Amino acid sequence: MSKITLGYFPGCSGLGTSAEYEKSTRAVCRELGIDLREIPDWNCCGSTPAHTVDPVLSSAFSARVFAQGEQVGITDVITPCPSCLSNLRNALRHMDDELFAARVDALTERPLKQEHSIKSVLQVIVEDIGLDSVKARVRKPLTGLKAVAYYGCLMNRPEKVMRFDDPENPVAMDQVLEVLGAEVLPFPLKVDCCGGSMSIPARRSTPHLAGKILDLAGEMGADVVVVACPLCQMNLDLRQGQSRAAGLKYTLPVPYFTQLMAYAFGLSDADTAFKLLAEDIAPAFTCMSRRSDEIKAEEARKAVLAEEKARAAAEKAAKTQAGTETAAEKQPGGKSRANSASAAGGAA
């Protein structure tokens, strides 16, 4: 497998609340041949608070990240966090305006001299690495696991900024989970809001919004709700106690897609980092194992039936052939004609 080298921006949550995302992302990228060069002395990109208060200051935070990368020859960057991705992309877009860029440069005193790009880890895996390469790394298929992919508001929207997948019905994470062997359920709330950062100023709203997502996933028979956003993961996983108080009926683990990739790749517990989830994923794997055994038993049963059917068909064909030959021999002169033909062949 050929390797690619990209700059890496972990984002602030990667060092704390989404440490499991950070650990599994690095492990998965290593296995897929993505060499991550962490941007030296990176800083917060300005998401979420800064861009709501001062877009110039927020863009200056992002511009400094790119400037730090540029200093060591990094211009193509990836990040696991959709919120960071959105802020970094918006900063580049805003800085296409010369007057806006001049205000940013006045704050950073480090004008960018090169073109820069920023993608999500999911986008790079799907578009640059490819699903075939992902499938080739699978050692422990997720056969029997029923999953719903939850994208949240920012991974694919707004479309003109994110430019990846469908903004209303994204499928990239679904496709990754499918090549890992999971059964991905069609989920109508895959881009509904979980409450986002409103969990701080409007604490009563988030448990209801997150609870609606979890309850529908549970009603559909999902074992896990798979995410790619640290804020979504926090609201759906860490706040399930609040959602239960607001009427939540189902308890579901909420792993990152990279954690399930690391597991399917057969990587270590340290790489999957499942222990850092608030809700235990063990029950989901128990269901997966049971269904996997059932699937294998059904496949074995079908294989036996197919073998028996093929054997019966072969026996029937043999009997039909034997009956045809017997009937031919019983025809008047049939045997003599055959003998004459045999004798004629010997004389020749």
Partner chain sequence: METVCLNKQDNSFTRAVEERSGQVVSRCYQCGNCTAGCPMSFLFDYPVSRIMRLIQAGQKETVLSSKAIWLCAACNTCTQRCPNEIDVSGVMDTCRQMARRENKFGVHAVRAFVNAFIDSVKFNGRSHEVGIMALYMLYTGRFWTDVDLAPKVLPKGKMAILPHRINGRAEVAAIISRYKQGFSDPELVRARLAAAGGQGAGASAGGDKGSRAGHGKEAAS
Given for the second form:
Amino acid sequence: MSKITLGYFPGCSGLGTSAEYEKSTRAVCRELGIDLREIPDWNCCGSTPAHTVDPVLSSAFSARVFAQGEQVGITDVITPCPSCLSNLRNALRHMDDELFAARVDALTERPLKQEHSIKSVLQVIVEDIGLDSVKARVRKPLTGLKAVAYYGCLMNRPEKVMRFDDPENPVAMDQVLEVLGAEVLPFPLKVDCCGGSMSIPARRSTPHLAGKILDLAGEMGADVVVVACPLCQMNLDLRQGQSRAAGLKYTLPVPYFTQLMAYAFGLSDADTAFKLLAEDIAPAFTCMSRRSDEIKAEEARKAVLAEEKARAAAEKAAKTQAGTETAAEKQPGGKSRANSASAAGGAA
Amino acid sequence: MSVLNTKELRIIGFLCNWCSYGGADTAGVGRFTQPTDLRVVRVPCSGRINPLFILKSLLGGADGVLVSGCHPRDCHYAEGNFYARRRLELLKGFLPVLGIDPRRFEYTWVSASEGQRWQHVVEAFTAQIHGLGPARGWPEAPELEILNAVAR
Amino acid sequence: METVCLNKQDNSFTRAVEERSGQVVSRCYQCGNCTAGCPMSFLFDYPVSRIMRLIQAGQKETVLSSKAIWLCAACNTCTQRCPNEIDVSGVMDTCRQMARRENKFGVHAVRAFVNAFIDSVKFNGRSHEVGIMALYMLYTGRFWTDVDLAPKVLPKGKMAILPHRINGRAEVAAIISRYKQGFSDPELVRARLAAAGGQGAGASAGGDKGSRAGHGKEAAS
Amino acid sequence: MSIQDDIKAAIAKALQDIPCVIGWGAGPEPLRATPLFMRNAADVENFTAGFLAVNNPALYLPSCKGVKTALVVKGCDARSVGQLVAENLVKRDELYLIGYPCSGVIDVDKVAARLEGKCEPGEVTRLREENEDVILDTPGGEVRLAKKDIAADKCARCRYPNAESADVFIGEKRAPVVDQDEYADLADFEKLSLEERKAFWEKELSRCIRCYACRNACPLCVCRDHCVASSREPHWLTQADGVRDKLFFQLIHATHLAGRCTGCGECERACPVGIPVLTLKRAFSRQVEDMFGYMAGIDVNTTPPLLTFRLEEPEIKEREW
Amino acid sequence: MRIGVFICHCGSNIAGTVDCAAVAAKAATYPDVAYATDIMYACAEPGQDAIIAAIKEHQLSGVVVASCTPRMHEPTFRKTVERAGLNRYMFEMANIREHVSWIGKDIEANTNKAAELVRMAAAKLRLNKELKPKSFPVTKRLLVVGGGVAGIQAALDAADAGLEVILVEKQPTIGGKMAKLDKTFPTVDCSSCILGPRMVDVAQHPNITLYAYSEVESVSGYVGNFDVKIRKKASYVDWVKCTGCGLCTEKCPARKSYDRFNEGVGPTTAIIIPFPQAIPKKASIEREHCRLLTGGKCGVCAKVCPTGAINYAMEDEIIEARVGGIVAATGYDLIDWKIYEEYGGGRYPDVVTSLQYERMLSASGPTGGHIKRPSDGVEPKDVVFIQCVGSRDPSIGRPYCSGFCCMYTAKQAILTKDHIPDSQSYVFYMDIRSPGKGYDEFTRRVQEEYKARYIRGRVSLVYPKGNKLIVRGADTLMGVQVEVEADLVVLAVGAEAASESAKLAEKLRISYDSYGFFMEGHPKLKPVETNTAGVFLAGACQGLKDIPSSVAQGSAAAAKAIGLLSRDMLDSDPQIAFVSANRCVGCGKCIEVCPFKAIQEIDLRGQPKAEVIETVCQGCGLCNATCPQGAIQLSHFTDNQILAEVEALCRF
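Next block, the form predicted together with the partner chain, ref. the form predicted on its own:
Below: every chain and molecule of the assembly, starting with the one above.
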């Protein structure tokens, strides 16, 4: 496969609370032929607090990141974190305005000379790498795993800025999980807010918001809630105990989509980094393999039935058209059982 | 009657009767105050406007020319403004070749109901022309220069 | 409740919010869609649609002293749903910035968290979770914030006790200090721009041809 | 010159059922050929093509309407014909086009410049072509000039050296000189500031004597006797002798040719006082090409851009108000 | 020429900010001005009389009135000068009210500007020519496009007045949206009971020819004489033989076809009679669903048809007709509600549109008038209505109020209670818009008597939880978020112009607004006329309206058409293009660009020339701007006249 090289901005949480996202993202990118060039000596994008103070300050943090990239020839950057993505993207958008850009330059004293782009890792995987390439790498399909994908607020919103997927009903992660083999349940609260960074100053928000999301996922029978955002993950996973204390009935592992990709690609435990999750994922995999066995058994049963049917039909055909070659035999290599069965039926 | 006490500049507007002239009327009915520089020539349709009218105006001493018609697809005559759009856009791109600042000519679309938009267009365009200042005239025939001086 | 005297309506506040946010607040027709979808509304003193109404009515004091603007999670749901295409979330952001300038903090804890975060970035160039929590506890006096979480993260080595400091942290600190000294003041910058590039703008013949390229690649397409 | 003979043979064949073939013949002086109207074999003997075949024979077509006419055409001439056909001003089935590969035509003014100080162009007694050069016999002896140095400007940006629409083509087709007209001449002109451009035209037009040779040489100026420049109904132009009216005539000409001009350059060549009037037309042509992807005289089936429209015009970036 | 100039004060409207006497004094110095004065109210009777007197006294041959916009009083003053014996086109107006006195307060600048506008008008007038209209005969037949309630009304009124009427309907039956409704507000009377008899009248009227399942293919010609082509779509059933017995629809095996009439509530067959009261009551086959037409095997309907009416080989047929006038009554469509992902329309079966709900309420509908949840057939108890779905939403380009949703939602809430007495309705609304006779009282009744809960606020999200739908919204009056556990959600979907209305507008050469609604001639004074003479509008195609307004407009359009077609001859507008044949070189560029095909090539002594078809030309002047030699000129707006106005400004 052709390799692509992209600038990479890990984001601060990758060094701490979302270490598992960081590890699995790097592993998955390696597998998919995305060569990540980390921006040298990158700084924090300022997250929500910076733009609470002033968008110029916030953009200045982002501008330094781009300037660091520019220095080594990086202009196309990806990041796993939607919050960083949102800040970096907004900075670029704001700086299209000449005055705004000049105000940012006044803070950084490093005016940008080139055009830059920033995308999410998810977007690059879905749009540039493609689901087919993802599918081709699956060694341990997630057959039997019931998953819901939870996107959070920032990945697709505001629509006009992010320009990726549907802002009300995004499907990118659903599609990735499907090609990994999981059964993806249609989750209505995909883009409901988990409370974001408000979980620290306004603790009450967590059970109210994250709790509601987990509750519906549990009620729908999901084994896992799959996420793409460190902040969401923290609120859903690390703070799940806080939600349970407030009445949540379920215990749900909340892995990053990259962790499940790494798992399905058959990568090592160091790459999947499941052990860093607060809520253990093992029970989910137990459910998965049990269900997978059931599915296999059911398929086998169907296959036997179909074969019997096909055989019966072929016999009948042979009887009625004795002496002449049956069309079924001349069919160019029946691709599936169903195919050859219907071909045989057609000849009858 | 020279342009008023140098307060005004000479701005000529070509407006289609059905949309933009109506829009200017709507602005008047709404008492939307506007600069006084603009003089409106009413034509049935923006498609009636020969780009040479605009060149004639600009060579003849107009400091700015504004054309306004019905919004695309809303033309009273179905298609006139589509033709106008092509011709006027070409003209605008051509002006710099003559040394005429292309900002001295603008075309836009204002419907009969858009009084406020018309006010905005007139304000913005007049400000733009004042920003550019009076256009430098083109030499006329010597005898006409004298005649004009007498007339003034 | 106090009677609001409408003659004394402070239009300058409405204008200021509109200018800073770039949003036309008067477009709001109070449908309530923002409130309906707001995840933090249950903590608000005023629902977001009412904040919009208060801005329209120039009720500066009420808006800037409200808790709501500080409790907004900036999740953009309101912006996404607004039928009038107002970036409501951006308006809330603007109100927060204005409140900060006026030294009004409806929710002290949020201010403390913001300050803790910015300070962490200033010291290290990156945000350091443990450090932020420490500063936050220091600023608020809430010493037991989220300590229940510590056993879940610390043993796994997920939270570095020591910060990752970047080489360019002085540069980042300089950005913050230049900001505090008012280097990015719009009037100042505008004046400097005018002084530097005055002649270039008008004389170029093509008129609109010479406009500078945007920073964002997507923006250009 | 086998090509020349082959063309003659083609002309002779054409004359069997077409009354008149328009081409070029020897002119009054060695540097100039002249349009030649051939009606019989004797006329054909006078035919000449090649470096001196400057005039655009398409000029005569509108007056030949209704009579089957044959033309010998260069690539640029064929574009003029094509545009006339596209505009339904002449009928393609009334035409018979004999094409040949053109390698450029002479610009006598450039020769004059090269001979400056030696002699006048009129004193040249003979011109011989030798590969990429021409050799001139002058009172002061032989002068050798490279064709490319004395060829018309348009030849250096020729995209269509072969009359692609010809009914019969004599010789091997040539590769285009350039793939794309970069309008370098306009770019050069646009290095001037707006003030300088205005001053430029004032100075240039001050020489205009309103002879209308530019118009009369233009194959697409089909109004002829009904030109608005000499009408009172409508009365666009006064008889006043100022730069303003002179320039305005050029603007009338240029706007009337917007989206139609094939850039044959006959207007500028015809100007007795050397005003670069083609520049105005090329300014429109460049825009028409950029905006509508249209080049006049190439495809007779495409409606000229100013006679049609699209509901959405992706190339027209209207200004926001 | 002797020009008279009259500067109108318009009371203080003009005189307040323009020195009218000074303008008149200035005007007196302009070339050819023989008389100039100011006048209190030029349009009032004394003013008009004064103009007439001055024309006679000063032997004026042309008049300039500087007053309001010519769009207001040009016709008035043209009649005035005509009464004084001048040709009506020897008149010009300078707009010194809307364009001067009302938009600025600087008296000096206004006075100067007014004087210049008068100078322009006088300069143009010097070149005006006397113009005279021509007359031509009229075809006394009316085409009505669209068989909804507005079109039905227009057709019946015109036919009753003695006109021949051709009614064209796209669907296999007339009746339009109204035929789909169960009841109507505010009377809650049965929709088909009041519409049905009118539909029968159409079928039986001797003056009406009905082409159902047909569309207007093309329109040419002009007022008084339009040539229309009508495409009669292949129904694969010979309607002469079909008796409407319905046997075919019972036996058709393609039972999973989309039921257009019932808005997809339940499937139907490929051969259908849309509903029992359909007019014409004839069967038609929907090609895409028919097994024979798509797969080549079946033919059941042909076998069972007692009259042998089925004809699978049937093709579209083109019918040509000449009519004198046209009424467009093409109605509306629902806005695409599926774009509101947050409401889950199209994703969750129990989120339905108001029109689907109407079919569920109707006794002739697929559920037989029993309200059942589409997902499980259970009777819902808690029903949530969400208003303004697609209306008043600038973000989707539909900023307008659809007008009737508040009322039909109230009606549906009442009907819900009638059908299911122990049900509870919740209505999320922004504003209740109920102007109309008995309308507001109706919206009160639904709250007071029927106890529907009206919640002032919008819904943010609808999502399924268990077998309920959670509706999350806001009550802005309380200032809180609210949630409802609903069994059924009804979206009060707003309306937009019918999907193909733009295409029809282009055929009729009428304009439409940015939403696709047809533009009336004047928003106040010409509500049913268009700017294309002879084309009239009725019903929602002009702008959304409810049934009584649609009916009223149907009658109004008919009245206008009857008035037009009551005349034997019509006058054409003389402000049209004319060709000076000696200047024309016959290049045909004018023919190429004319939007109205009003120019034809003629042969003049062996030379091709352009010729204007006077009755077709609409006077846009596009040809004039296109002709290089100016051989074709627009009367009253000639090059010279416009140049004179430009000169009047540039010379001074």
